[in-house]
Amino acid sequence: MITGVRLESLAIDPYPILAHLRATEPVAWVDDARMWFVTRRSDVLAILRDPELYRTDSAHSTIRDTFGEQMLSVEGDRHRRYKSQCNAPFNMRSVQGHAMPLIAARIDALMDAFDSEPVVDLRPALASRLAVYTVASVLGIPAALHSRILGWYADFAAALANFGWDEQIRARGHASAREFQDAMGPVLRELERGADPSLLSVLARTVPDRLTDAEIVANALIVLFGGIETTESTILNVLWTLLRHPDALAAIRADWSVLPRAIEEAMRWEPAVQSCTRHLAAPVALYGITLDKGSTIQCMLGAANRDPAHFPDPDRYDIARANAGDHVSFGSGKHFCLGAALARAEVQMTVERVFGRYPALRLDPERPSAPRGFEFRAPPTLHVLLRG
C-alpha cells in the first residue's frame, strides 16, 4: 500500500494528513520517508512498549549513525546500564534542587538583556539560549564551549532527520560528532577529580561499572541534543499556543494553578518531536499488512496525541481537558525521555516568568509565525511585542 504523503506537506501542517491516515490507513507506507507510519494511539503505545519486537538497535537508525551506540540505539542490559548511570541529574529531586535555581536566574538574565526592546524574537533571545545553557550546565560542559554547541546542534538535527541518507548531511553530522568527542576528552580528565553533580562529572569518576570514555561521550551527545531540541521547541510551541489562545491565557492569569495542565495540553496539541522510530526484529502483520523483518516504523506522536478514540475533539486546544497528560510527546516505554522532568521545569518556569514580567505580551502581527517541521517541530521565529 503506497500513500501520497510528502514530508514537505507534513512539515507545514501534519495534522489533517495524519488524521486521514489514522482513519483510513493506520499503517501506511510513506515512500517519501521510506518508512511505515503508524498513527493510532493504541498502536503507537503497543509498539513503544515492546522493545523486543520493535527495536532501536538497527543499522538503519539515523541516531546510531550520527551519535554511535548510546541509550537510544541499544536495547536490553546495555540500555539499562547507560540510562541508569545517566539518570541521577534528571530525576525530580535533582531538577528541583540543582537545576531550577539555575533556570530561574538564566531566564531573568535573558529577559534583562532584551527588556528595552519593543519587539523580540524569543527563539534566539530566550528559548535557544536557555535550552543550551541548561543542558550544558546539567552535563557539566564548560562555558567556554557553549558557543560551539549550536553549530554542532544544527548538524545533528539535520542528520537525525536525514531519512533519505543524504551523504553530505551525514558527513556534517559525523564531523560535528567528532568535534564534540575531541572537545570532551580534556573535560572528562578534569571532571574525574571533581565532585560536582553534573552528569559528565558523575560518569567520569572511577566506579566499578564505569562507562568507557567513548560510551560517556556518545550518551552525552544524545542528552545534549535532546536537551536542546525537545526543550527549545517545547518552550516555543507552548508560548505560541498560549499567545494564539488569548482566552486560555486569560484563564491562566486568573488562576495560575491551571498552568501545569495548560502546558500538558499544549504539548499534546503541538508536540515538539513528531515521531519515534523503531525497527522490526521479526515479521509482523498489522491491519492485514505484513511488515518484513528490518522494516522501519515511524510512530507518529503528533497523530497519537490527536486520536479521537482517546482525546475528544482532539484538534481543539482545551486547558480543561482532563486527560491532557496522557500525551506521548516524551515517548513511552523504556525509552521514555530521560529529560522530561527537566524540560517540564524549564517550560513552566519560562511561561511563569515571561508572562509575569510582560502582562501585555502578544504576537507581532507584522512577523507572523507558526510551528513547522515533520520530525522536529517549532516556530522558526517567534516575534513578540513585549508591551502590547
Contents of the next structure:
Amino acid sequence: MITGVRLESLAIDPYPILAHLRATEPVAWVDDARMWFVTRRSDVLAILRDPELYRTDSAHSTIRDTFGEQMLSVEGDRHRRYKSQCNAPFNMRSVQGHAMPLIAARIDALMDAFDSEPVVDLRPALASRLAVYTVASVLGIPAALHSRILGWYADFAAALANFGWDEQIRARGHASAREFQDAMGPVLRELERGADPSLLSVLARTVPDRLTDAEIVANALIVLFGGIETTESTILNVLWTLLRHPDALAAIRADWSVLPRAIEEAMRWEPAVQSCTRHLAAPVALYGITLDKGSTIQCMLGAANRDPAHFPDPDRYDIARANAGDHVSFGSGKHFCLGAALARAEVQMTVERVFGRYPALRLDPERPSAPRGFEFRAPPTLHVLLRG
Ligand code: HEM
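The block above covers the form predicted alone; next, return the form predicted together with protoporphyrin IX containing FE.
Whole complex next, starting from this chain.
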C-alpha cells in the first residue's frame, strides 16, 4: 500500500503519524522517502539484530558512497576488525580518565564566554561547540583544523541525506571527504611517533594488522559524522525537555541521583537520531507484504521508543519510568553506537553544569523553540534566560 506520509509533516510532529503507522501499517511504504518504514519496537530490534539479512553494506548506502568503507557500511569480519580497533578511546575507562576532564573544562569555558549575557542561544553558544570540540579531541584532530570541521560537516550532512542522488551534492561530499583525507595524512605521520590516547593515534600505532591510512580516515569520518550532530542534538533535546517539565527538573534538583534516568527518558521521548537505515539482502515477507531484495528500510527509532507494547503511556515524559533505558536511541545489535558512553557522559555533565551554574534558567518566552526534523531531530535554536 502507498502511504501518504509526508516527510515535511514528519519533521514537525512525527509521533502521531508514527503511532498511526505502528497501529495500522507496521511496515509501510513511504513514497515521499522511497523507503519502507518499520515502526514497532519488536520489528526494529529484530531487523537491527539480523545483519545477515538487513545490511549496511549496500551500493544504495549514501554513507558508503560519501565516506568509503567504514564500520557503518560493512558487516561480518570487517566490521569486527574496524570496530574493535576503534574501541579503546570510547570505553568507560578512557571516557572517565581522558575525555571527561576535557569536556568539563570546555563546558565551563563556553559558559564563561556568555556569562554576562541575559539571553543566550544554547545551540551555537554551547551544544554545537562542545560537540565539535569533544569529537575532535577524542579523534586527535589538531586544534588548527577544528574551524574547518563544520564546513566539511555541512557537505557530509547533505550528501548523507541525498537519497535522490543529486550529482552536485554527491560531488561536494566527495570533495570534502578528500580534503579531510589530505588533511589527515600529515596528522597520522605525526601521531605514529607519539603516545597520546586519541583515536587516530591509537589506530596509527596499532600492530599487528594496522588499518591502511584510507581505512583509518574512512572510520575517522564516520566517528566525526556520527558524533557531532547526534550529541549536539541530544544535549539540546534533553535541556529542552527538562525546561518544559519543571516538575521533573525540580525532582532532579532535589536528588541529582535521578538525573541519569531522566536523561535516558528524555532520549527515549525525543531521540535525536530518528532512524537507522538497512538494505535487504534477500526478499522477505513482513505482515503479508513482500519486500524485494535491495529495498531500503528505515527502522524508526522514535516510533519504537513510544511503542505502547513496551512503554506504557508512551507519550508521557516520566522520569520514574522503570524501563526508560530500554530505548533504541543508540541503535541495537552489532552497529550499536560506538560513542554511547562518551555521549552519555557529555550530556550528563552539560546538564549538571548548566543547571548548577544557572539555577533559575528558563526558556525565553519571546523566542520559543521546539524540536524539528525527521532524521536528525532537535530544536533549531534554544534561547534561554540565564538568570530567569
Ligand atoms: C547522544 C548522541 C548519539 C546518538 C543519539 C547516537 C546514535 C547512534 C545510532 C542510532 C547508531 C546506530 C546506527 C545504525 O545502526 O545504523 C550509532 C552508531 C554509531 N555511532 Fe553514535 N550516537 C551518538 C553519539 C556518538 C558519538 C559521540 C560518537 C563518536 C564520537 C558516535 C559514533 C558512532 C559510530 C562510529 C557508529 C557506528 C557503529 C557501528 O557501525 O558499529 N556516536 N550512533
